[in-house]
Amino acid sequence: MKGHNPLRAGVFDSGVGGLTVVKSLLEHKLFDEIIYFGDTARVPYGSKDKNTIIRYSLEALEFFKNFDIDILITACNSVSAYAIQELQEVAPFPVVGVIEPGVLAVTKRIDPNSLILIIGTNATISSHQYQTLLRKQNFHNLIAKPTPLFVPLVEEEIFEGEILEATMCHYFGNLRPDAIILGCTHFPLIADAISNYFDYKTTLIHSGEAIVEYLEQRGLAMPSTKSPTIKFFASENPEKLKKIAKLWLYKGGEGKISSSTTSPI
């Protein structure tokens, strides 16, 4: 890790979901440049087995070695659940996942006696990473529920409407959690719809909100003096990624897209 700003960060996700993490990085101006790679040709990772997720993650790491980055943020919860250790062992720069920041946010904002609903892909939920870390922090009133259909809906830019409503009804039914952990970085893109589904105040937690504090606490990033630029790369259809990025990241916010390129992965 270089001991000065500006810093260049890599952000890796299976698709567009990692943009929710990028949004937080932009708002706090932690880096001068962000290199984003979405493995859109192979999304979602959450339906893959552990060994496949690890293999895909290590292939993405080779891509990031082409850039002089100071840190890699794996914005995919499935990667953070299964491949973070393998990445940290071989990467020439620090690698940070999103599950620990998400748990950090829970411990700071939610009472331990609250009923917490954890939603994510099949891979993330079956890894038990959130459940294990939360129990270590004395959170025991947990419901962990895989909600994989949300990922393709977000990838298809379905952020509201009847299809999403029916999917939420299918997954949530009559559940009444005090807090919901959005255990997939795709899910903040439908956070408003999820919040509106419940007829009472429930707290939504996602790692994009916590990643900034997590990085600053560990001395892995400091605020920059200028707005970051972003280079987008995708394994398939980078223009779609760029389109969603403009919609999600630049609603009067900071930052500038400097390129959009297809990766050879």
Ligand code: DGL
Given for the second form:
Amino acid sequence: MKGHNPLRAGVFDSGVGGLTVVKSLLEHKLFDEIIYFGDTARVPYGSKDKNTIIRYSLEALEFFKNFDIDILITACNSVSAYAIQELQEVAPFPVVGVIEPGVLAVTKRIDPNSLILIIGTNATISSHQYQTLLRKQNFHNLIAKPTPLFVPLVEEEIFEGEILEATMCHYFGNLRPDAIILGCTHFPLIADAISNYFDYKTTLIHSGEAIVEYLEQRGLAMPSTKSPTIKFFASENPEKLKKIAKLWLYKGGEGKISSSTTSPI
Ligand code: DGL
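Next up, the form predicted together with ligand DGL. The previous block was the form predicted alone.
Following is the full complex, with the preceding chain placed first.
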């Protein structure tokens, strides 16, 4: 970390989903400027293997080196699951993923005897990262389930209704978890539907909120006095990313988009 308060963050995601993490950063005004890069040309990462995810992530890192960022946040759970160590080893700035913060959020809110359901992409679930870190914290009552169909549903802006209900029924069946880790960037957008699926209160852990708590607690981010500016970059179709950002981020009117460009990746 440089000698000043961290003001400029890079946020990396496989596509548009990382906007859910940006939303939390904006709500808490943690940075003056956010450089967002979504690898929209190569999404999804969640169905790719470990080596591919590492290679794509290291390429994205090269892109972020063009900016004077103080910290890189990998909003993507699949990247956080498979590439965080490789990124940390070579990055000239701190790199934080969303899995450690998610686990920390669990330990603060959930009793270790609770039944915890972890949902995410195939990559995130097969990496066993959440499971391993939770076990180290004495959480042993775990069910980990890949739920990749939720990703295209969210991308199609299906946040409720029959298709989503059928998909939840397919994945959740009669499970009765006390808490659910939303281990994928897209899932906060269907958090209400997931909560409503269960006829009792289950606690949902959201990567965006978890990372805000983590950054504040570790002194890796300070609240800013102004509304953060975001520069959007995408490896394909940046205009679509910008359009989705306007829809997902700015209902509350905070922050502003200053540019949107296709990156060389
Ligand atoms: N961003 C990814 C994640 O959080 C979901 C989309 C993808 O598979 O790339 O794991």
